[in-house]
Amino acid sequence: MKSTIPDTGVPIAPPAGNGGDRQEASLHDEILLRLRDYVVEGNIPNGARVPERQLCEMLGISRTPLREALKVLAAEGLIELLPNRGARVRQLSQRDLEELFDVMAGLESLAGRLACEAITDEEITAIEQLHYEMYGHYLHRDMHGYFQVNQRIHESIVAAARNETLKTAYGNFAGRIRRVRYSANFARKRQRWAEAMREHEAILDALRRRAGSELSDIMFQHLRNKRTAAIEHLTEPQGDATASP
């Protein structure tokens, strides 16, 4: 009996050799992507238990694939697995945020400097295209699309640094602040979303000119500004944050 990928209607045939393995992997990736977005976008409160039954119904899956996806999110630092008690969304203190964003600022600053030494014209063109795609999401107030492309830009700059140790360290920390990095765009006091867009214009300009020292400083300050906005959003009284940036 055939099943479908949730919300897509795409049929999934029963496993059959390598083809079935590929389809199973594809379904796993789809579940993981949707679940990660659901957590990152704040649909479960900080520190709250993950509602497994509700998520199984939403995704149209059983507990087993859900729990496999939760293990991945735990490894990324988005959630915590509780022995024999399910999982909960990881809650970061203000001090946690300060330390994590400072580490990420240092990593992205180094990535910007190294990328300017090694990046190709084709890679710059690809990042430019992502930038304009992100700007389109910004104009349409599509935070989901904006954030997805935004992360691809940062990851592309890290990849262009040609440093596997840096890339691994970046990956280890990125998941832990992905949720608050998303929510920081909603901080009212500084209208962070518009500010971040202007900073990305400066990032692209420095990258085009391969101005490594300049890009390093811009990337560091970009993450510092994001840190401040994330803490502001964290400490905003309930109900003060706007529904859209």
The other form holds:
Number of protein chains: 2
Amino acid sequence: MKSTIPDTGVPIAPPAGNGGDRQEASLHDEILLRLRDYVVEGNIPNGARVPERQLCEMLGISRTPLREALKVLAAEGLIELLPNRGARVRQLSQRDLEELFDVMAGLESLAGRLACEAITDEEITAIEQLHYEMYGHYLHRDMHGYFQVNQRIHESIVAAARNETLKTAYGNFAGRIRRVRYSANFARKRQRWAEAMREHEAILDALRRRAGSELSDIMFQHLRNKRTAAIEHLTEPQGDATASP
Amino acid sequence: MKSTIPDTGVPIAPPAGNGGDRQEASLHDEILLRLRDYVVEGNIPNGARVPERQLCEMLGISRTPLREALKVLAAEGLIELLPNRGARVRQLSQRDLEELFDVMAGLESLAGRLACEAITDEEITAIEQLHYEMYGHYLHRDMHGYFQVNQRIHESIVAAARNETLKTAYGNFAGRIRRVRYSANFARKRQRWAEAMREHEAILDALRRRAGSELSDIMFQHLRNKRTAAIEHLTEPQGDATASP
DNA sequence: TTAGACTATTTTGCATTCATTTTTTGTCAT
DNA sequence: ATGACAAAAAATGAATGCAAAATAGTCTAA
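Compare with the form predicted alone: the form predicted together with the DNA:
Below is the entire complex, every chain and molecule, led by the chain shown above.
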């Protein structure tokens, strides 16, 4: 349909040294960040209404900038805006989660591939450090510490990909998933946990060899397995207390 | 009541690429769609200011809903909002383009992998049809037709991935790139063109065999090569009629 | 003539206001 | 007591108003 785009004749060559203007610190962005964190951190129950008035008071602003922020959050997929019925925290169906995990898998897969092109020995060493640290948590059954370091490892790989666009998108999708507490009974699934450790070793190995294509595969599978474990947890969530509002 | 929007001549796009699954028809969403298309179609020169007032008149609305839409477009990366200095169509540096292409490569790579898990024989047949159609365009040196069909092939693969989240993200990034005219002298690079055809054959082959991991690799490489060709074009734009049609 | 400074106009950011729509509340009849 | 209906209250979507900032424009001085 829109393939017939009238050519405007605007020259394509970029004005070379466009050393991007870095302005920031607008009040509106401040609101956006705070609100996004507020939602991602899970301060609002799943599917609950997000009353504008209340948030306005909480943030000490009028409705206009708040509503702008809400539109953005809706575009990001964190909340949904029902016409005339206000904003609700987006309720993720199981299918939504599966899709999100798969997209994350794709992004991490890409990150691994790109990382192999540009990662330095020092960065690999740093990741190895994290890996051993994580192994320690694993041995001590310290799930919280484990997940924390695990996340840092994945973020390090994304960072090594040298792609800000990817990094941003990754952060966005990660935020969407973060609302969901799925790590809870990971501790009980010792088998999956051990498997994850082995996968991480394979990741490190491929990273050391800069085997991009291979790492890409491994990362995808790793995330796929994570997805399976997470969904399993959700479908049989018998008794444990991480569903913290 | 300002509910009647004067038609400005800007075509209201159908629920385009947006992974539409929700009920909407809010006036604001309408504005968002129109404005997004307006920008993606390249109606505003690169880096040019986008005066609110003017757009308001063009769309026949007040500034409030327009500004909301602008915030969203900024979040999508199509425009940038300079504090107190209004909105500009985002100027993509060469690095930005490289990053975007790589992210697209990652998404298509993922799409290929997922497609292999779920694609039906009928869908493959349809893609084969498109492939032959595209081959015809190739033989006739019909670049426009070629690109059109090429895009439909890629979209078909994304659709076959059965992942609305991926589809939406894909559409988003595709929109960002679409502003850039890079296809122009592709016709002259006969070598690259032929190469692209071969890659597409490899894609089809892997798809038929449902070789997900393999297809993932091929798709990434295919997009990587596309990126190289595109960037090459941008860096050496020595006089050719990119603005001809 | 040009550079600089000062003023006027425009533009932006946010608050406030207004008209609907939705939701709640209150009353009444069955 | 329960359900239905109506009115009140609240919330939402959009327009307008206003102060601050930026841009354009003009005038002066070197």
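Numbering follows the first chain given and starts at 1. Predicted, not measured: the structure shown is a model, and the values here were computed from it. Each form is matched to the other, and the largest set of C-alpha atoms that superpose within 1.5 Å is called the rigid core.
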The rotation of the smaller rigid part relative to the larger between the two forms, from C-alpha superposition and in whole degrees, comes to 38
